[in-house]
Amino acid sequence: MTLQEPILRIERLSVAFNAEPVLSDVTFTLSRGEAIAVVGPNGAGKTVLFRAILGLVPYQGNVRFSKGVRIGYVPQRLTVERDFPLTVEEFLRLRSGDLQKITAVLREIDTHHAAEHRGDPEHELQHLREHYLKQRLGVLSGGEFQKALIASALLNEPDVLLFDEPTSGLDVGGEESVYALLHRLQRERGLAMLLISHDLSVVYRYAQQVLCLHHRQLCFGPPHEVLEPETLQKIYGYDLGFYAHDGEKKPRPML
């Protein structure tokens, strides 16, 4: 893959809370096309991190956009109550009125549905309708709860897009699919992507670099050249344990 210019610029960037110091002096650049991982323990700063550049806290440094450029966010969690009334059409309504657009974005997500009912649009809006978008958020699984958030995110057409721990509780085959799908919208739509993850093997197949946090910035780089033994010691303050890859020694997939 071919990278071209930073489409974002982070430069020294830390927040405090209550004078608190929560993270301390980042730095890195997102180009289009990029996908960076950023990991680090429970509390390390990475969500933090995502609300400094959505402009949600106070922040000092710089976080310098392209010129027109828009943001996705999906965030960690999103609780909601199997009785609440908002069926899966009226929230990605919320995000544009364009029921054709919503369809194609679906589509888009979902390409085995969609090859089911290639060359007959109406029964595939019928079969969308009745199966999914009249469904209420509250009801769907955890897949199809998140397959909704993607594509309100999506509906913004955007160049950035923000994943914090996309797949949180889904069970291993939702895990797969969800990364697999974020994998195929980077490489289509030439997105930049930022994902805060924990599983390192999804670090190592997906992200073109790797983002460490600690409270501050630990390591930057490709996943195979920064995530040593000593760094990883330093970041989740224990050994993780490592085993044979390809003739190389990496680091356990899950933290």
Contents of the next structure:
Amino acid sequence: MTLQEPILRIERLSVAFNAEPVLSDVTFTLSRGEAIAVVGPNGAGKTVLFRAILGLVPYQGNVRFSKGVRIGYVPQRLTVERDFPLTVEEFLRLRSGDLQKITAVLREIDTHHAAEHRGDPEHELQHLREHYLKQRLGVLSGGEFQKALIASALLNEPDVLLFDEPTSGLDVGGEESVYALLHRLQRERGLAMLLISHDLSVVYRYAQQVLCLHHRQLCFGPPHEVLEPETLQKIYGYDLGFYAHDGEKKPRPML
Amino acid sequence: METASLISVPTLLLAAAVGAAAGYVGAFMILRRLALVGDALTHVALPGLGAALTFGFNPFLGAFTALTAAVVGVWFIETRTRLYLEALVGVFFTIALAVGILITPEHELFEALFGDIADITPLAALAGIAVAGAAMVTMSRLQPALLTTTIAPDLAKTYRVPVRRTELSFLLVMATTVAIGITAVGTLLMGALVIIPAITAKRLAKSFRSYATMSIVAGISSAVIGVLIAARSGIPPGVAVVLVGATLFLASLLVKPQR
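Right, and the form predicted together with the partner chain of this protein, after the form predicted alone?
Below is the whole assembly, all chains and molecules, this chain first.
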């Protein structure tokens, strides 16, 4: 597995709704093990880009996954009514009938929680079942729900993960941000990732490439090279005053 | 309507099978917010039933043909236009009811609307039980795909769940279940047998497993107890079945829902 091997190629992708262009002429390549952050203001077409890549909306241009690639998708949100009778376990079992696999994935996601019960797997499993797996999906907190969505995506054993960041704050494991988690998964599983982010510091820390979007592609490249003040102003329409100064953590090369 | 007619074992078993299938299919209809759509759809069977009674062929086949035609028609138009499912079912329902009343012989209309399970021959009852069983097996096979498309249609596509095929299969199972049920409880009240057990279960269930189980049990109880009451009292079976279901629902309101 090399960094250069492309896993997803997007060529001249355009999407229009009722003849109204929403995205035009987007072209980029995602390689194995690489993380690309998609940034842009609200309504810039970021989620639409994901939906086009997943084949959920009609588009023009090419979306090419390399052969046999498995995709995981974590949507921004899922509306589940509070009284929808489906437990977390039942939701995850829709992806895998193997409870051991499910608990292994949850343990991988929630290291903080797993550490609390280290050395006592029996007790850990019981705790997990009672406090999480047996809960109804609709009553979970935002972070817990996100965890279920990520687990569901991981159970598909993806090579590529598409992560659409919810606009509200996330707290997956107590001490680890969802991005640190994704970063860890990227490293440990060699996952390629396409993530929509609203937080530029996340982009600098966790993405090797950044794609700036505002209906069309305004930049593509390593964040510290392409996120110039002028570009940011073009994307967001005003000066954010955000500069990648020298002290900023440069993205580490992966693998 | 005879009073105190004897209820045969096959008839009771048919009632139980219809109740179980209606409870299971209804559980999904409620989750997919198809309660009223499903109710309206049950009336679509009337012209088929009327034709069967007029020309003397099997009422189940008549009802099933009419329902399948309506379901496939609605599904076909819905996937090709932007019309709402509810609106389309409304159109089919009113047309079907009008045509049904027009072609059903007047003396058969009461039976078509309210059903008469005591009239069913043992052989027809066994056939009905077999069809209900097949409907339940199909539902359990469809269950994972159906739950995925219900909760997250986008994820379903991503995970390569055949969304449209799953939906069409579900509608066909729904048509089959309603068609058998109609011979027992009639067109007018079959909708209730699909809706009430599921809604009774939904308030109390915490997991899908318990929800489906409770809905099936409530369906069986309503159908069996209803048919027994009908046989003893002379109330039309359809009416008795619905009233038993309604009683169970009201009783469930007294129970504190699980959290």
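Heads up, when I say rigid core I mean the largest set of C-alphas that superpose within 1.5 Å between the two forms. Residue numbers count along the first chain shown, from 1. Model, not experiment: these values are computed from the prediction.
A movement of the C-alpha atom of E157 falling short of 2 angstroms is seen between the two forms when the two forms are aligned on their rigid core.
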